[in-house]
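Presented as structure tokens, the chain that follows is alone, the form predicted alone.
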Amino acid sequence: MTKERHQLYADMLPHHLTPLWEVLHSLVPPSPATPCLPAFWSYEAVRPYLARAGEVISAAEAVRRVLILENPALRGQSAITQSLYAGLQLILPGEVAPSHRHTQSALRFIVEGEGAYTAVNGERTTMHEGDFIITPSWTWHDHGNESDKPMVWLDGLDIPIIRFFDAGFAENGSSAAQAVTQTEGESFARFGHNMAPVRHDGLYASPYGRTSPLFSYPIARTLEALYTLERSATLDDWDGFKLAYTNPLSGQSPMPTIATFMQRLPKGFAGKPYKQTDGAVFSVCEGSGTATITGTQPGGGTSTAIFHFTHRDHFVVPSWHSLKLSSTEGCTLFSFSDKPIHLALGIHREERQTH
């Protein structure tokens, strides 16, 4: 660096101003350059801490007793990838995680047992493992366990993509359980039958804006289209039979920054390997597989990763990292990214590779 140009920096450097040419090769990069890593958590290494979890704090003390899945570069932000959070729910017979909500968007994915409940704005759902379900941005939500076994959960939010924004805000209900004013199964009945009723462009819209007003989707049919599929359909050599997760009412995912996926390997698949900017979370929801992760290291160079998954296992790829996936038994996972916000903004971008 020159005398000069040094000086230059030194003497505007009070005025709170920088050279755009001393870091713009970083700024616009020839292709995207995430500092996150692929991450692999086993259920049966992490099972025995949420176990412990559950001996030293309650469900109310804690207010959500969640073990969060941290990407190893990017410990300390309570973020699984730049954009997304991930976490696993414990909540033990009896106990209730009191009401609360707040302006994140989040996602239940049940990993074990059966017979709690979610409710949301005076709704409740039994959770089976295998569901799916959604509590929308600032609706009144809670979650009580009246089985006689611990249920766990993935918890999936846009917090990070919130507080980018500086866009959070989160309010404590009145009482641990709201008032249930609505049948179980109501939302259901309104909305997930390929219909809607005639007029729901006021109190069934309200307060769910673009997201969708259905709220859970159960494991029952999803495993119903999934297997369908298998028996029948044309297998997809990158996904094997991929389907996503939609609000009924648009067509789109069922939340605005987050789309959720499920999808089935039969046996024996051996993927093609494929990148795309957005990036995802698994959670194994049946049989076992391997997942190859293939991408570029924050300082520079390649690096891959083989993760080899079951029942119940948790992996994060980053963005524009290769996923090559293969399973010989066969298995069905579900997935979450914030491939929504791509396509909002025109940025998302897909590559397939044929070996």
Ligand code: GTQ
Second form
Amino acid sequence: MTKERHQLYADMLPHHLTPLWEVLHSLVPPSPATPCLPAFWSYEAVRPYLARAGEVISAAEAVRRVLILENPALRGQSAITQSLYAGLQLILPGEVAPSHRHTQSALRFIVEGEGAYTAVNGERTTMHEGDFIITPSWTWHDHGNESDKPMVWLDGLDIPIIRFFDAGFAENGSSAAQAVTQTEGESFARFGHNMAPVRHDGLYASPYGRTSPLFSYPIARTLEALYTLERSATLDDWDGFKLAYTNPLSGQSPMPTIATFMQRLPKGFAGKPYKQTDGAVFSVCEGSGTATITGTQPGGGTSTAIFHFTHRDHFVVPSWHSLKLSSTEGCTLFSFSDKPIHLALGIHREERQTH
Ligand code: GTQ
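Please show me the structure of the same protein in the form predicted in complex with the ligand, now that we have looked at it in the form predicted alone.
After this comes the whole thing, all chains and molecules, with the earlier chain placed first.
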């Protein structure tokens, strides 16, 4: 029979046919079998390469001067998980990263520096360490540094998702810096205070896609919320105090493909492990701690990665790997994942373990 089977496979090969029964087990695995690995980028190790990138190419020539954080199991694919892209972008004093737009949605989490701006849809936002900023799908955006210090931020994009759907479009702006048509702070005034325009709200909302009309979620507000909770609220044994950023008009994630979070682990926190189908990328905003990440190997055994992280470090937790967070001195962690898509498809799963 084996011989006849192989003859069948060989004969039908030129007709672009292949037998399902040979691959069925890997097409519908009993539980997620991601090729992605847990990985860690210490800022101390990465920063000198960013500095060297600043010496060998200008922001204008590079368009975006970014070092991509590539998952070690996905080298060459510009991906940190199967669905997400992450990179560290450097912009030096006086530089402009020219205006463009694309269907990919982007987030910035400011890692180092103060005072450069991102312009989105005619409004500039000054960036501070810890701010979370979005450039939604198909919105014009450019970045400029009018401060006297280098600025570095984490870029998070849904590049692999848009590539998967073959739905990528992009355009360059007619000038390097887009025309400014709104005073800084206008979108925050309209949408950042638990209020929204009574009339003409569509006029100010993002022009394309189901995205937040707020471009900037300033760190001062985020920390105020988390520190208040830390003083009095009940601690979650897995997450510490964890809040999701929202689109104020919908209560959903600020962008349709990417969810973003900030969490506070109090001093002495020893979290319980949990796993989720959405792989997540973390950026350490304050303090230090340890992430223990355990996954099942293709062969069936388990392997554990232990990352001791500090301020400005980055790490990735692949899908369905268990994550346990702990911190001696306390810490604040930014993270993002593709959770909104899992929720939209009804495939999101989470398992919270008790030990
Ligand atoms: O700032 O527009 O890291 O288009 C990759 C692609 C940043 C950006 C990236 C991009 C951008």
